[in-house]
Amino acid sequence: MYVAVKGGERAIENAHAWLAEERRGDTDVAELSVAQIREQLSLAVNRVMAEGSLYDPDLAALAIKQARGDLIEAIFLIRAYRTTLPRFGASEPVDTGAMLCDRRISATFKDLPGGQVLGPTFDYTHRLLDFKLAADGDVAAAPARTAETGAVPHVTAFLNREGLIEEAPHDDTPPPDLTRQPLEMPADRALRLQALARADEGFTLGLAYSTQRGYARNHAFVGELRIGAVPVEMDIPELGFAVEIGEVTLTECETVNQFKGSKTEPPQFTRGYGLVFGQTERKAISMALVDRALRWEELGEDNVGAPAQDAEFVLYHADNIQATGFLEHIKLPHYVDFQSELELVRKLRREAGADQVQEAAE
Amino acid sequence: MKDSFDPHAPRKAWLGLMAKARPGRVAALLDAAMARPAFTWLRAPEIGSTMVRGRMGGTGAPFNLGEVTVTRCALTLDTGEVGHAYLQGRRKADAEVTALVDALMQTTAADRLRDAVLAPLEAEFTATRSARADKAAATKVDFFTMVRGED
């Protein structure tokens, strides 16, 4: 039986203005601007420009804005505002060598060419809450150091020097991109990097954690984190050379791992890439030890059936938008779904004479 | 060093420099200098995205890391010079002025603009970057060892 069901019209247009209502809160308080939120809550901007995969601070605070604060949904907001834009080509591969480093440590080298720069960091701090900031008051001026002018140079590039770790040799394959072809197996590492720089910071935190405890162990040391401007340069057809667009913030985890060798590989250290848009650290370490233990297959490791190294259930449940909508819709009308499943669940009932063994138990 | 060869080299080097600059600052500079002249689109000023590419471990093959808004537009003065412009985010406005100065940079105004306009920008951008890197240069640990134990 199909019933044609209408009348939720006026119901949803009240849901929404009472959401725009909700949404502004009480009005004696000061509304938020677009620019309070892009300076402010600048984590939250990052987090929804690297899952939304569009770089863009000022339309990733509005969405926030929109979506009362809710990143995912959010992120949603950006992903579908992404498919609006016609594409105008790609990006040099940006060099990450060459950023200017707010932040910058390793946890394998003490003293390394550059220094370990901490930067604006939460690290440190006592993790206690400050009640300073609930009221109003100026901010005094970081303290500022001549900085010294030059090169900071990879880590990786020093055990480079002593062959002790892998390669990463230069190459210029141009990569697949999951915008514009669906998402199969088998996922090469490129196809594999780009679904992870945009996976739900969540997911990919849980299965990094579950790679240190060991499930894919792969002991990672975090060789370096940096965190910085690079500039952003792109072919221009109608010029016929490449010119600077922009510059954007990126967050690179390197990480080193240990690795005992195969048949055709001398024991060295291994390398998990993990670079995100923003200052996003807990999301660059998280691909970089994932990344790692997706590449189990192509260093001849064994597949110990971790969850972290399965790229079809890594790489299929990682991305937040595809999950939530899935998850989602099942909360919208299901009537003729659920009419159809209670038909059958009486007519089993019937079949198996449920009703006479209720009644004998009585 | 290649780009010593590079005949494209100023032009990049403008093209870029107004791309990092503050949003309305290109304007405000040209504005101070000269009078906009007459110009007609090539193609008015239009938003879409680029696709920014990482490398794998930083120097290995390339991957696409994620996109980035675009403003381009390109346009030609009456005298027949053609500027073009591609700036990252959604700013018709500036996208419209860089490319009013780089087809300004193809005339006599060259010397005038380059005093005017990419002077100041360039020497706001150094010292933006350079407060930026003090301030990490303040945040750099100073190691030093304690001694300890018998000799």
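For clarity, every value in this text was computed on a predicted model and none was experimentally measured. Positions refer to the first chain, counted from 1. Here the rigid core means the biggest group of C-alpha atoms that line up within 1.5 Å when the two forms are laid on top of each other. Compared with the form predicted alone:
- Relative to the superposed core, R23 undergoes a Cα shift smaller than 2 Å between the two forms.
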Second form
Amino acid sequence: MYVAVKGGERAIENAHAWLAEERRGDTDVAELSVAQIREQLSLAVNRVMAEGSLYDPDLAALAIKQARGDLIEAIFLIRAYRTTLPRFGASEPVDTGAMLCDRRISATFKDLPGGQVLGPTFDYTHRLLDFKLAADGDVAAAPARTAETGAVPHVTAFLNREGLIEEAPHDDTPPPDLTRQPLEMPADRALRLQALARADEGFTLGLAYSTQRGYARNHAFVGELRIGAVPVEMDIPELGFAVEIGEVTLTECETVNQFKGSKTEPPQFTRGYGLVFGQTERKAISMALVDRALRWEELGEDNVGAPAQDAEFVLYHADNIQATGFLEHIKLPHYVDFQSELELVRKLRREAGADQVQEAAE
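So that was the form predicted in complex with its partner chain. Now I'd like the form predicted alone, please.
The following holds one chain only.
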């Protein structure tokens, strides 16, 4: 805690009290409940869970309330809380092929087994302010709907039949855990995907957009975007088999990208991949585009110097908590550092002034 000036600790306590008052706002207005945030600001809750690396809608909603809607601050709160939790095991890899899809679309194939499911999306809205919402009116019920039942095949399986797309790599080696071990370079794809999954959405979106504008060779199609619930299973040694311990909602995106081939690989399509907690499709698509851009070396492609191709640049700058900490620390007291630089500048100015006087005398 910074207490570099007299009364600093007291001032900080008062600042916290003022912050709590500002967070509450006008007491004549009903206070937001955690349940209201969880149910009505679900996309914000999903982002906090994804970038906070903790799937718990109630805690994410509480963090948003505490942070006054500052999602990066809420993510910071969730990550800090996550470090206090004990770890008693690891789940089995989730099977997204068994997902009960609320939304499933493809930009590459129109007719799919199981059909395209638009689901709840802003894609076809007119982006006009709905002033009916300001009147707190009831929302008309949507038509009856049913989630997809049974396994729905991934779209890329159709391309796999003809060998037109690279096989999904299979590696049983346990990946490093980025939440417990610091990021080290070079990073393999598993570690890069972990970092991208909890990377800042805006930063990832900007990098993805840059690849589409030509700052990387990354002409992509959304092979499939699917959103839905998947079961989470955990192997219980005493039982000798895995049991379902819950379910999580995920957004998965696979992009289909052009690939001209190399000396060892024939021309075919390649993949970019994104998987994120909750309904977070913009992040999942961005993640898939950046993932593909970062794969240039393993695919034998040229590095054109694009930011999205530089793994160190992407991964070390994508974490909004690390970036926030380093950026915001400069507003805290640096009195000693500044005084030393101030004295140096004064000295240089005095010396420069003396030199000018001497030149004028000569």
